[in-house]
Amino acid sequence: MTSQTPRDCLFCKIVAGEIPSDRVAESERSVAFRDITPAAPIHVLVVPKRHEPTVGALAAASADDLADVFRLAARVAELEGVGDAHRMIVNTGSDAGQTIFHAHVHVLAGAAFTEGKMV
């Protein structure tokens, strides 16, 4: 895993404003924006206030912190008109995926989804 400080962490200029986003929502503890390689008609990205790597390490620093981000990813999901059909992905590790090692949850609509496809 590559380890980022919040100095150096594309998501925590982001919370904090200093890198534009396309903001779709916002709580006391998350901001949730538009992916800009987006995986799917809706492709949004729902990010911790608070600088942990993974969600797990994220679950382990903080289960309120944790929690917040899937309501924020939930309320997203009501928001964008998907309530009923989205996905919510998470990777975690660079072999899964994971590029920003920020905790994040990817919600995915507007596609067809099947069981055999993630995305």
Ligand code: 5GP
Second form
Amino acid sequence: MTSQTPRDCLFCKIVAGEIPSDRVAESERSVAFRDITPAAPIHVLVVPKRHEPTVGALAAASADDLADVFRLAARVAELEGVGDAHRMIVNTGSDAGQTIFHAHVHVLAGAAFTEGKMV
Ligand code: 5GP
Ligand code: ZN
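The form predicted in complex with guanosine-5'-monophosphate is what I want next, because the block you gave corresponds to the form predicted alone; please supply it.
Whole complex next, starting from this chain.
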């Protein structure tokens, strides 16, 4: 699996404030900001401050950081007014569409989802 060191990781730079982002929420362990290329009217990325390449690696490294990412993602959905109508997506591996190898959850809402299909 492709991996990046925190030094050249885009999301580490966003977490550190070295690259600007449209932040919508933050917790002690995680940061939420709007996706630069939204795929739905509401499209927020929630990332752990700790660098791990995938959500699976994050789960293995820290259950607390993993839980915090999903807790903040749920809070973002509430803040955006879509607490009962959103989708959380995690891509793992470039073949599955992962382009940034710093764990993140997509929170998507505001568009009709494909009925009856998982993806
Ligand atoms: P992935 O494809 O790895 O699951 O998701 C990465 C996401 O990061 C993509 O949806 C992409 O639009 C978003 N993204 C890439 N570069 C930037 C950036 O510089 N700022 C923000 N806010 N989002 C970005
Ligand atoms: Zn990183």
